[in-house]
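Here's a solo chain for you in structure tokens, the form predicted alone.
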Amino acid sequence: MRRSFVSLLTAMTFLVIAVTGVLAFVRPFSMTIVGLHALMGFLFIGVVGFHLANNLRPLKRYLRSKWMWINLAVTAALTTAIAMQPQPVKALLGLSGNLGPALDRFELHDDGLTYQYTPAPHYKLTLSVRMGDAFDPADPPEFAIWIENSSFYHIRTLHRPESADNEASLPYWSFKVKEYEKAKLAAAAGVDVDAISGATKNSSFDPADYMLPVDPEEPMPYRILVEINQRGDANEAVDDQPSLIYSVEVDNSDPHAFQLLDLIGYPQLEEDEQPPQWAIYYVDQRFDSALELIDSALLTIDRDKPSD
């Protein structure tokens, strides 16, 4: 294709991508801007292909130079740093009007903990957990916070424990995450998956589809769950009390600013099932101090009218 036409087209599409990229960073989420940025990106890929074809000879020289390896190292280092999101990167992302609000905030206080998640400036979720008598801030229990759809599919983990041994400490959350990963792989392979198949309600992996539905007339209920476990909390009945699970259902068609999480039970492996499944059972007489890890868990959602 004619070199001058391809070069100018590459420059023009890059200009649109650059401007929409900056707008997407500094402004709140806009489907128009993000859609334009994404589709122009696809066009840019095709145009770059023509640009590479027109400049194949000099590019081959570049690939054989030392600058190729230096550029590769710099790109790999920057990609790793941004993907791992250390505090300086998080601070930078926090300046964004779009990405910043989506960052979660977790704080441990003297009397409890607070988790904040803001998928959009007009939808702010705060989970406030008040410590019970058995909660020791010096040796806090492990816990996970995640979102499920109404079909009980894990959608997103909002907070995960620092320990790598999650499966033993928080088996129900760990099981849900594994099922989620398998469902995502199956969906990517085009395999029909229960409750995640097709463009039906409760079929998305994106938490924004539940918290910020495109069609407000068809809200998608979701659940927020907390699994908490203090390791080694033995009593006369057991050597280590199992984890406990708290839950609350959120229905944006029936909005409530304040909702309390309810204790729904403890996880137990049903080995008779093939493959073995983790199920939730009502608490029994084996529990004592585990029931006092959490005094109360309050979910607060601030819903404002979204801005254009």
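Note that the rigid core is defined as the largest set of C-alphas that superpose within 1.5 Å between two forms. Given the structure is predicted, the values throughout are model-derived calculations rather than measurements. Positions refer to the first chain, counted from 1. What changes on going to the form predicted in complex with its partner chain:
His256 is not among the residues whose C-alpha shifts by 2 Å or more between the two forms once the rigid core is aligned; its shift stays under 2 Å. Once both forms are overlaid on the rigid core, the distance between the two CA positions of Gly46 between the two forms is 2 angstroms or more. A movement of the C-alpha atom of Leu298 falling short of 2 angstroms is seen between the two forms when the two forms are aligned on their rigid core.
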The other form holds:
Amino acid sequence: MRRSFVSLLTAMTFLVIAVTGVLAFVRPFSMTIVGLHALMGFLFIGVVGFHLANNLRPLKRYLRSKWMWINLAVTAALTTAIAMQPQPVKALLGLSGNLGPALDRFELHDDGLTYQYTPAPHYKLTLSVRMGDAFDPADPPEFAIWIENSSFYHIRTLHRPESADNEASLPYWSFKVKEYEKAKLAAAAGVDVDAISGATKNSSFDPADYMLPVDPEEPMPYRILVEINQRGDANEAVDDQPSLIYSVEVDNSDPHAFQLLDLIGYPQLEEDEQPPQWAIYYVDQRFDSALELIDSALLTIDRDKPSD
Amino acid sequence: MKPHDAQPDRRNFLQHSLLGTAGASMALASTSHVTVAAEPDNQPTHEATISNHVDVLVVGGGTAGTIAAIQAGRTGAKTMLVERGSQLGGTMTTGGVAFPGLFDAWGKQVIAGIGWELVRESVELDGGELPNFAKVPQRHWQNQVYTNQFLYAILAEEKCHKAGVELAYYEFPQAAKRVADGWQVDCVGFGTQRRILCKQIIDCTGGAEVVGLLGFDRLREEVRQPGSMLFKIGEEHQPGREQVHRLYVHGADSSNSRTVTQANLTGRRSVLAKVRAEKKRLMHLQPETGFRESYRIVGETMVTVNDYTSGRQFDDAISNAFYPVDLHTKTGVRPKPLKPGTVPTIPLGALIPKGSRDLIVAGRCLCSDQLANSGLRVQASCMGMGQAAGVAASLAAQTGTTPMEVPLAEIHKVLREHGAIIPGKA
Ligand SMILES: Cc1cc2nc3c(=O)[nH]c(=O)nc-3n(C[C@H](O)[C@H](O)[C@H](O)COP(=O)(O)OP(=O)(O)OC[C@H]3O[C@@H](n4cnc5c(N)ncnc54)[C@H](O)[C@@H]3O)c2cc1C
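Show the same protein again, this time as the form predicted in complex with its partner chain rather than the form predicted alone.
Up next: the whole complex, starting with the chain shown before.
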């Protein structure tokens, strides 16, 4: 193959690999970037093959020189050092924004959905929501799943709705997320986020801190919530039944493998409050099909003993 | 001036004095003077030994007893209420636990009646706010009703007075025995001895004191839940809006004067230490430790924690109850909420000391295991029981039978007429 073509192709594929490699290091995990990096890598291997064939003679010379052995030794030493990950290497890797493939997995099936979260190999949380009779796969409801701490602060959204207009559809979750943004800013500014139960215990925004508390004597209870809404589900009483909220409390000091989420109510804006707040109200007779969107929501937590 | 010369209509006079308002014939309006009314039974106050003949004797004018007495009076029974302390309300007022709950469950009211009437009126008079029961509280206690303990105590007195209940403070039963037509109960107070002949006794002493005095079996845990001393240091205190602080008094036991003395000494000593340590002003201190647990009766029916958490509908249910299982221990408390939709009920049998006649209890001493009791003992439930006991005892007194033999439908009917909510029919 033409020398100039192969050389340029080698250089360009290398450029893509180099850029995606750096991006994969500094940015959060992205299938696009990692996919590009890997597949371009295979192409690069092929192009390098042609490049070698084009430059066989000088290469043979290199292989016979003493630099060959020095190179081999340096590469082997660096590979071993990086692979063993001593502290400086760890610190360097720690700078990466890519925490590896997502800890959570979300799947939608015909009859429901499964959400899995694995903050540690010995702790696997699975939320299985079985959809009810009112669930129409052709026009599925909007829903959000999130975690709150025991002071009812949003910690992390596990599943966010696809629609952009969440405030109308899932007002409670949207409100909680906004509160969270404020609390996060306050926490960054050093303000006590949770005046009731003490800042240290509850001010973390990392779900893993709740599921795998550092001090087992001081577990941090949390709740998982689901808000679900089928838009425009009119009935005799209302034009659109409000969203419904299901919840379950998880307390690692009182572990259960299986827990069902309970329907706790529907959100309503309290305009008298300053600033206006969303509160939950008990479901009343206005609800019919909305109650049939979810048949059941089961939380399963597998807690194996951590391997030392 | 002799008190009864001052005002011929004693009942009216007493009512106005209690209210602090003046009737047309009384020159009280612009002054802060009030005159003590005569003894209701026309018995001179200087006489050391007095006697009463009543249908229903309520012992203990606390959370449950106040309601039981008002109900018995309203049902037409001649009622006397003997209270060892100086005011009505018990744990709610003297103990300072002025946040009764829970009157609602899962979006609707499950306990109403006289207790709710009193709580609601004291909140309204205080300019306070009643919770919105349709709203899901983030914590169960957010639907407790913040009440002004001082107002509650005097409103309760007013209601007792209107229901014709005779009050005897600073007195307690010393001996009791069966007589032909019911009971003879001898009470003592300082400078006073009283003999009461009654047809029915409602024991609302918290620790089933009268049941113990009569020799019936009682239960008591080796390790009881702590009591709490309620106080406030720091800023100005607005009763009814702001709540006071609490500190656990472990080992607190309301069984007798010696254990109560010990609990009070311990609680007050700790408050003093706290005031010294925090270098703040002491703004408020309840006169007595609030006790969570002492004796419970051995009743005809025992409410177990499973009955409670499963919301068992007892055949002889007379009132609802609602609260998480709420056991306080050395390490604090983690209330265990009830499953959605669950509303426990209280059977009449749990208020009747086993093998007794003409005797009924109400309040935290009902027959239940420790865990069930940790949820049942709360104030709205105690009030519900108190009202039911008041009906059962007065109907029994009227018909010459015992509370357990009064037809349940009759009890339910009278309860409903007096605004109570009957289990299963909320
Ligand atoms: C610190 C604390 C916190 C609590 N928190 C809550 C809460 O948040 N919400 C809630 O609803 N409930 C709460 N409770 C529970 C609730 O307050 C009590 O269980 C309930 O008030 C008990 O009512 P009772 O009528 O059985 O007894 P009490 O209210 O204690 O009444 C007993 C009365 O009998 C009198 N007495 C006793 N012995 C005699 C005798 N021998 N002769 C004459 N009179 C006698 C006493 O002086 C008292 O007035 C709490 C309790 C405590 C102590």
